[in-house]
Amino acid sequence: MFKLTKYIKLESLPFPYGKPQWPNTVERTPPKYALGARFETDWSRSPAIRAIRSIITDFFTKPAINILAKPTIMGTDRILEVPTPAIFAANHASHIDTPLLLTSLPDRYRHKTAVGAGADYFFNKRYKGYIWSFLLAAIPIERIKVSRRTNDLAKKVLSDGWSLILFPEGGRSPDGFAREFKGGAAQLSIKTQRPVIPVYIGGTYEIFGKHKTLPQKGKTVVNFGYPISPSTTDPRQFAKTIEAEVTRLADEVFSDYWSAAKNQGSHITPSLRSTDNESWIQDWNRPRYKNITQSREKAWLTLPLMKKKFE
């Protein structure tokens, strides 16, 4: 029997022979068990789940992080009086970053902070979506394209009084060096007029980098910066401001507040990124992560030698 469908795609035929057209201006109703950016996470912010997650965070996750990562937490005094909710923007080198940052937050933030997680990675399977939403209050964020749904979800989380952790790099660093900050967190701050709290996280790449199969013990540092309010309507420009402040916080870890501020004012702050034509930056940055396992005094002694390369 001759089959026309072999030569004609039914989808290309007009209705009623083919599929009906859906207006672009009308959002489709998501399926009951949607995945990715459409995964339903409202339940994870309910009072009951929040109470259970608080117990897990305080009595299981935090002790485990203290044993594995031995964090040094700095700058918490800078955010104690910041109005909630706020947007925490940090560099990202490891899966350890999220629980480390969550357990390092002051109490007023810790149990009412959601985490923006990649919709294509953490919510591509139903069981993964439930696990990360339950443990971290994670919400799906589109990393590849601009999504109105994820933007609206992030705004809703903030409007409900929840702070939000975002990693503006869009994913874990493959080599321990930072990448360019994208404009998602900056745009969200501009749209909601919520402050951005920059955070530098160091030492996690050596513990559980992207290409490692098992974590190993090490020492880390979490340095909170002063909140930044959007002074521009350009997300790309504001993203550069956030990245510059995270870079300054990294410099502050290995020197002091005054030296880091002076370097920033003189535009000689060591970059967190790697470049092909300036190999000395790689020699600078890699020991910065390793020196976290040493004393701050030993790490500080390396700075005068490296600063000469700027002159």
Given for the second form:
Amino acid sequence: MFKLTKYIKLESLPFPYGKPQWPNTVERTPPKYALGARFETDWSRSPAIRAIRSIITDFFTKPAINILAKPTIMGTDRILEVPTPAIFAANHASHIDTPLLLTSLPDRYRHKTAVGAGADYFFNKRYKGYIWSFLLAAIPIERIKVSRRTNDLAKKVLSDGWSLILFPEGGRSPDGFAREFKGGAAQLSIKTQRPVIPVYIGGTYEIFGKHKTLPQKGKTVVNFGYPISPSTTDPRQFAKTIEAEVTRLADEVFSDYWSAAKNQGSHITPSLRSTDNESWIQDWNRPRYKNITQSREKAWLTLPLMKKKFE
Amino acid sequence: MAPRPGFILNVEKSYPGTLFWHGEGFRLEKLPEGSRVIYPPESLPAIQDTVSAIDHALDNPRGDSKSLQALLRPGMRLTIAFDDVSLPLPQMTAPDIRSILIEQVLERAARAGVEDVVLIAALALHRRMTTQELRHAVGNRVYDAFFPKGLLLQHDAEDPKGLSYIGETELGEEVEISRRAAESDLIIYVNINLVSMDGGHKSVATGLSSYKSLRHHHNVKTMVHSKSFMDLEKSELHSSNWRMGKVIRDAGIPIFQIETTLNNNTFPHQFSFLQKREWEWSLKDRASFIATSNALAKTPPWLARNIFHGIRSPYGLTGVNAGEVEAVHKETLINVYKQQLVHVSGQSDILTMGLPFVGPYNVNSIMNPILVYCLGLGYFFNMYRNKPLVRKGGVVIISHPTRVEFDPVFHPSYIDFYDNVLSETTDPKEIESRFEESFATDPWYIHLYRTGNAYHGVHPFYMWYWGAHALDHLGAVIILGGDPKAVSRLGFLSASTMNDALAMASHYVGNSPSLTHLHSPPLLMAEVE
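After the form predicted alone, can we look at the form predicted in complex with its partner chain?
And the full complex, kicking off with our chain again.
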């Protein structure tokens, strides 16, 4: 997303053009509105807002995603009988993962699914909180530490019958490789005894990875796996199981169902994680969801980027 | 509310009429007072968690079989055979139960490190399935993983190198099955049991066999002595298959049978009136019946056919059993009967039935006159236990348009059978002795069967034998609303209205006959006391 503030740093301008510095000796006044994890999102799950959001999702977001990301949706037959609500746990490489996954969900989930979004990133400003909770039914999730508030909110959302999309990596991948799955989604599943549906999302890093300023058209894949019920009380162990399932779903996309099943049986499923951050060869060989539409970026759009690169 | 069992209506004055299937359309007929209409039991509740039910079945096998996990080992040759497109009818909404089962089997095979896996559609002499049909049956994931590598095959009963002679039964019946299956360390058969005829030893002994083997039970003598072939204990067809099954077992070919049963939820909600008793039709049901039947009356048959064949049934799973063939089949039959059996007291002089657009052999295709005969006198007539619904010398009235239409791609030999064989005789025994061999060994039909999507050359003969028991039993067959030319070629009588048909029947059964109507869909099986 193009950010003007990236180029014009208001804080760096001298007072009174820039923000005044707060004296350390003076106690800060509490913020007027609750932000971050304290941001109130109950209103975004009310029937009226849900109805408006359904229209936006079906008539705006979905067509837009279809044009931008041309998703191939696989495995929906595996979640036909899963009792709602459920927790969708996916790998995360791009901002478009959320709308892509939301619009790929079968009808019975699509309009009653909330999204766990980083409290520090999506809810640090009031307007951002309103936008994301309105458009995606986002709820604030603490990424750094496990807070009681985040936990209670997620549990409440599930107990209200809403499914939840969580990205257990805790943020977008910086390089296209997945990162270790944290225990948040697993812990929530264990506590609420709701099944986790593993999801592999492929191709989104190439379209709008962390390094990109503007999205580039391409093709994506969303592969849903069989639901996993929490069989252990150890969130770390369960997170590993979820990660293994997502990895297998990726293998299924890049090879085929039977090869992926055999690889998992023999414990040789190719990892989604990077083992050597320094190696260009590994990055070169990273499995990419093919069929990326190669289109030249518009010169005027790339200019600010290039300028930055050569600075 | 618990599903209601089958019901027998005694027709009286206050009665709305009875719905008859009429090919790609419907007829609403008023039956004479005193007639009986047999309604099938309502759909049983489906198992909610299919995957868990399958897991349970695979881990807790029936009979003396070990669990599937215990049978799988690295380095073994595993063959997974599955029923072809003739089951279920109409095709299921995705995911097909076979695809879910096959995936669960493959998951276990992968965990056990079984590399050598081949999937075979057990076609016997049926046509090869089209790509879309195969994909639907096994699911996208399995299809994409196995088909491109040549590991998803369709059984070829005419491939001399692909067949293996196993031995013969004590009655001299030769047993020949697919070589790949015969040389496997384990055959897993994935079955759908829509009617009680399916499954058991018939799965492998028929599904993976050749003409040489099939001719021992697919013949007039066997079929006339199968009373009925839907009743395992009184079916000569099954006795023969069971003998063959024992030969296969004695040859040391292990079979792990997985059988599933489906409920009666045959049509999607748009056609819910088809599954209800007429006096319970709501305003919506009546509106959709009127709209559908009027629209169909104005629709050309080819379009109506395409619409109907596009229907996918929301069948639900009522049971899944796995393990040793006979023990599994015993459980399966209990489930089938629980869904389909209706107790009926006494036979009647006339049996009426309406035939739908689809039978086992015209999925995505035309129901030609020979298939109409087979569905009516083969399948529907035989949906009984103990004794037929109609007395010896009685009359069957079948409602179907019976057009002289054939699918040249799927049914090439049927065209010649209709033109050259039925024009000479309709007597099954004569047909068998005079014509069968020339059709069965015709190289062009064999070529079309092996390389195209054609039924084997001998298949129309089997269709004719399928109705041999009914022909032997009945005094006359009347087709209501059928093409008179086709009906007379089949050797039957043709009537344009129900009253005409009843008047014609009175020549055979007297002026005040008793009448029973087999109300279908969904399927039912009559236990006649």
